[in-house]
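Listed next as structure tokens is one chain, alone, in the form predicted alone.
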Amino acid sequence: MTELLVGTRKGLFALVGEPGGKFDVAARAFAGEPVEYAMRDPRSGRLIASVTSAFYGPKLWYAEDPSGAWEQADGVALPEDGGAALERIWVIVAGESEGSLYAGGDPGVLFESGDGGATWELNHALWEHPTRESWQAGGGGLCLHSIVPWPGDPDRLALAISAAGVWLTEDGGETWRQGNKGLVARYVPEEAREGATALCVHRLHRARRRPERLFLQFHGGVYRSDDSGETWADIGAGLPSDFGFPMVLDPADPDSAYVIPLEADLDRVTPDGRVRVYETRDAGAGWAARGDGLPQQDAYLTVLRHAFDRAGDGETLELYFGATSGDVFGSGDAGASWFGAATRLPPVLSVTASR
């Protein structure tokens, strides 16, 4: 049985089912409120959700069951004398230490928990970084949306911030440095690209079996790094568009990546009215379209950065994504074929899968 936690503009939906058929709505929580992201901690089974209340602002909540009682986490706040407001919590990620979790938000902030998500603390080194005054917000705000631990090493972490680029630490977040060499901001005038700081990364992932390899979806470009994020090479050739948001890797294959291209930054819909997921199994040297079972005519869908996830790996890899149309699609065979998992949900903001 596979569980999908689907964050929408009108609440959290817990869907359960088997690959190949419709998924049932097992529970709904936070009715009427935007749920930016929700995940199940693979170590404890605890659920953590980011909810942006129109009255109380962004909060983190945790529960043992999606249909049970949710408790509000403590410590999710910015310093009162900092002159900035917390706008949104974009993502929650399990760390490498027991009970550790990370949460990233707007304005470019990182929170850390050591007790499974009940209490949180702000990472002050990133918050007080001397370059912060030069950081620029992307279209969705100054969002820290990607948090990428290093398997087996809790001190090494990579982050992506829109539009402040990639950030790296090797000392558990005590110090941070940028890792942006090779990224090209084609959305700024050519004469201003050298040394540009407004680097709008859309998504960042690490190859689990080759952790020095990272894949990145940029605001115009798909990139790969083979030196832990120090330098980047563009691998977007062969895609119908190299603009997009979501990305998934197969943990069993360090040469794999899946992306869902969108037409362009000013036309954020699937190209040519066809819904296709593109797969590489050679680290970006070539890409193959995977659309069997997906809408292939007059389908202009938008898939957001956190609305694409996977369960399992290798021969048992399942893929799932949701669209702002309220549709959720899945594949039980690593993208070779697709099925409709759910329809008529509110606009989908995020999807996480587990089994």
Contents of the next structure:
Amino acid sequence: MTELLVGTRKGLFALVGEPGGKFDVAARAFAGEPVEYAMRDPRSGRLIASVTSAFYGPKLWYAEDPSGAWEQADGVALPEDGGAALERIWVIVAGESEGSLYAGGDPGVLFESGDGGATWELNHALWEHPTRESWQAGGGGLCLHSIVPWPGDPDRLALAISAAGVWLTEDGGETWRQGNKGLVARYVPEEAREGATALCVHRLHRARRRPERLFLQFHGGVYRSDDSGETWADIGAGLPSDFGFPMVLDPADPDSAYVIPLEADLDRVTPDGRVRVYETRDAGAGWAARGDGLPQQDAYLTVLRHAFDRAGDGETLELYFGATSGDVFGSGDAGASWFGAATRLPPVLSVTASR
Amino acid sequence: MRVRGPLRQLAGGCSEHAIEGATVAELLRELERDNPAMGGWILDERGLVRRHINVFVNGERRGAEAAVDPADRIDVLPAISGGMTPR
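Cool, the form predicted alone is there; where's the form predicted together with the partner chain?
Now the full complex is given, and it begins with the chain already shown.
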């Protein structure tokens, strides 16, 4: 059985089912509230959810069961003398240490938990980084949306912030430096691109079996790094559009990546009314459309950055994505064919999958 | 001071609170101190009333710096915020 945690504009939906068929709504939580992201910690089984009440502000919650009692996590706030308020928690990721979790949010902040998500602490080195004053927010705010641990090494971490680029640490977050060489910001004048820091990264992932390799969806461009994020090469040639948000990797194959192109930054819908996932199995040298079973006519969907995830890997890789239309699609065969997992949900903000 | 909905739940089910203070902001800070679970729900980290929370003093919508008298009745309510498009 596969479980999908679908964060929507109107609550969290826990869907369960088997690849190939419609999934059932097993639970709904936080009715009426925007649920930005929810994940099940694969180590403990605990659920962690980010909920941004329009009235009462952003909170993190945890529970053992999606239909059970949710507890509010402590410590998810900025310093009272910092002159800023936490706007939103965008993503929650399991770390490499026992009980370790990370959460990224707006305004470009990282929180860490050592107890499985009950209590959190702000990463002060990033919060107090001397370049912070120059960071530029993207359309969704100054969002820290991607956190990629290094398998087996809790000291090494990469982050991505829109629009403040890629950040790297090798000392467990004591210090941070940028890793942006090679990223080209087409949205700034050519003479200003060298050394530009307003870098609108949309999503970042690490190849689990080759951790020095990272893939990145940019605001115009898809990139790969083979040196732990120090330098980047554009691998977007062959896609119908290199604009998009979400990305998924097959953990079993360091040459793999999946993206869902959108038409352009000013027209954020699936190109030509066709919904297609694109797959590379040669590290970006070529891309193949994977649309069998997906709507191929008059389908102008918007898929947000966290609305695409996977379960399993290799020959058992399952892929799932949701759209702001309220549709959720899945594939039980690594993208070769697709099925409708759910429809008529509220606008989908995020999807996470587990088996 | 009266609170409703989730704020009431966070206050242990109590909707009415007798609080002393000279301004709306002082009352709200005191309310959060008396009810730690409510911390961060009405006031953000800067001490500002969250954008979509309204505070009424004797039925009139007022700001955080409004002066209050001991006999005043304060209501804390979610604002009418329909139609928002956060993204």
